[in-house]
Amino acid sequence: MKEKGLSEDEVLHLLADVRSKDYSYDRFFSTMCTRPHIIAVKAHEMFLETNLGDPGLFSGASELEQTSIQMMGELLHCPNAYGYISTGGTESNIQGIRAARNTSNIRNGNIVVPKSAHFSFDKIADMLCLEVRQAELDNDLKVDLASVESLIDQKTVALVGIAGTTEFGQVDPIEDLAKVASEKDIHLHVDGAFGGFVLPFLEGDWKWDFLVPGVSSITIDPHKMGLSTIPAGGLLFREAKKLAALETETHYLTKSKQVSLTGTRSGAAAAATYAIMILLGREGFRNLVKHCMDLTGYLVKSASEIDLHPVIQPVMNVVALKVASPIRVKEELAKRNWHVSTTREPQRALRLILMPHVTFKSIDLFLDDLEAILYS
């Protein structure tokens, strides 16, 4: 830090030349992420300073984030579910499991995990000792339910299943988990960060919320496919115990205990939140899906058209693309500005998610430029 201090405009200069350094939106199919929507945006300035760590002083923050879990809740089937606006996914996991392993009173524990489950239960292998053991998965990629069974013993706290896996957005069959979960008396906690935002609004009868006996706690992000701003996730519990579990005594605040992760927190998320669901709404919600469907059947008939195929048929706006070399491809893709990412072994593909930031007419100059790569 120097002596003295720059001009407004020579810092907003600064700023503005370094903030072009990062990637475009236009060219992402990589991300989970998206431009948040306007009133989002601007819900996020009028709270911008205030603290959900210290509800006392900022009931009306306290107020929009208990409102938005309410919604939240309601979208899940649970309308009196219990939960915070976390961080995100990988928050909400870490504290979905810590407080399955603090209301079963293992030590030492394990728990159970599909294959495809994101790499925040690495993370919470690590932060909370516990073993995870992965399960391994079915021909169409869910989680095989006899591997988890077989994986299952006195020591498991939790299992888990994914609404939405990161790589290929494919569901665990969460009634058979639940089941498994409810007969042995084990937490169940769904990762639902990406499919969270879309399931409620897709066509088919889905059960893998709470509508669904033996879901114990479900995490889903707002700031993926609910439009919000960055950091806004979401972790909702059945049961009032299961977030009591999280509770530390914080003896100099306005109230006495808290449960999230992190103390310090901007009501800014939550204000985002709140705004974005009472503007869309559930009409507004399941347009939105339309659109990324739409997207994502284009995609997949146009990849055809020069002979590409998904890995899996979609179930939402994922799409894995079955590529020969697909390391080299998305690195020669990023040499033409486009970001993809690729699937872990053994299904090595070209992971493309269509996000609302997405067009038609990228999807197509995509196209081109991937047809030349593979073909020239």
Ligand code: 0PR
Contents of the next structure:
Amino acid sequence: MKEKGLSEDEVLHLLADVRSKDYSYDRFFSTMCTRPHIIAVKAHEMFLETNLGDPGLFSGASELEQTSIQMMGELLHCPNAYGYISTGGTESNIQGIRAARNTSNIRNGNIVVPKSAHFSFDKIADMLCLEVRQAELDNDLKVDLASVESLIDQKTVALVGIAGTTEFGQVDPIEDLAKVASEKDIHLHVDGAFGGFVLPFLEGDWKWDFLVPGVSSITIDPHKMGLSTIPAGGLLFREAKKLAALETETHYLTKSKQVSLTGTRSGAAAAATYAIMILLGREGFRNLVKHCMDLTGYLVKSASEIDLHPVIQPVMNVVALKVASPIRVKEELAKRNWHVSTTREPQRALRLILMPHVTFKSIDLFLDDLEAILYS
Ligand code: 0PR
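The structure above corresponds to the form predicted alone; please provide the structure of the form predicted in complex with this ligand.
And the full complex, kicking off with our chain again.
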């Protein structure tokens, strides 16, 4: 830090300069985030200085957090859900499993996750000292129930199902997992970080949330398909005692107990999440998801015209396209300022997320470049 500071204008110029080095969302097919809705940005700004780490000082922000959780609970068929606004899917997954472990009375336990689980579960293994057992997937890339059952033992503290896998957007057979979990009295955590704001608005009769008896907790991220600002995650429990299992005594704060992983945390994310949900309503989200699914259908159809096909028929707005040498193709696309990612072996493919910032035009331009890379 220099002795003498700069003028505000100089600082802003420097910031704008650096910001111009960031790529634009217009060129992203790799991300599960998107530009936040303007109302979310405004709400975020209004509540930026609030601190939910000491909620008694910010009862307004705290009220918005509770209302956001209640609205997400309604969406997931449990209006009386207990939870909090976290920093994202990783924190929600960590805390969901921590609650399961803390209420189980099992030491040196394990959890059974699908092989398709997000890497946040690797962090969980390390942080919570739990063995993470990976269950096989079936041909549709859903978790295989027999494999899950074979991995469960006396030390299993939680099963995990995914509603919208990171790489393929697939939904695990949550009802089947819930049956097994209920029979064995094991916590079932559903990772709906991505699918949480998609499945409730998708056509079809999806049974994956608290409507299914046996689902104990759900991760749902407002900063993905919820159009909220980063960092906004949601963690919801069916029962109060699970949330209570995360409590730490806080002694000198305005509330005597805290459930979040972080201490000081802005109320901005809660306000942004609240604002977007009341602004759009279910109808607005339904339209948004329909738009993303239209983009998805358009991409799949247009790709098939250049003989490219998805690994699985997309369930939500995630497409994994089979191409030769996906990593090389990804690098070539990056040279043309298109940002995609690839799925893992053994189904290595180009992974494309059709977020609201994508347009029909950008799909056309992208596929023109992809065709040129592949065939010329
Ligand atoms: N669970 C699932 C199913 C996820 O897909 C993700 C993240 C998480 C949990 C963790 O969420 P947080 O990243 O909010 O902690 N899925 C994306 C991924 O890892 C996140 C992402 C977002 C990646 C933007 C890249 C990017 O540019 O692929």
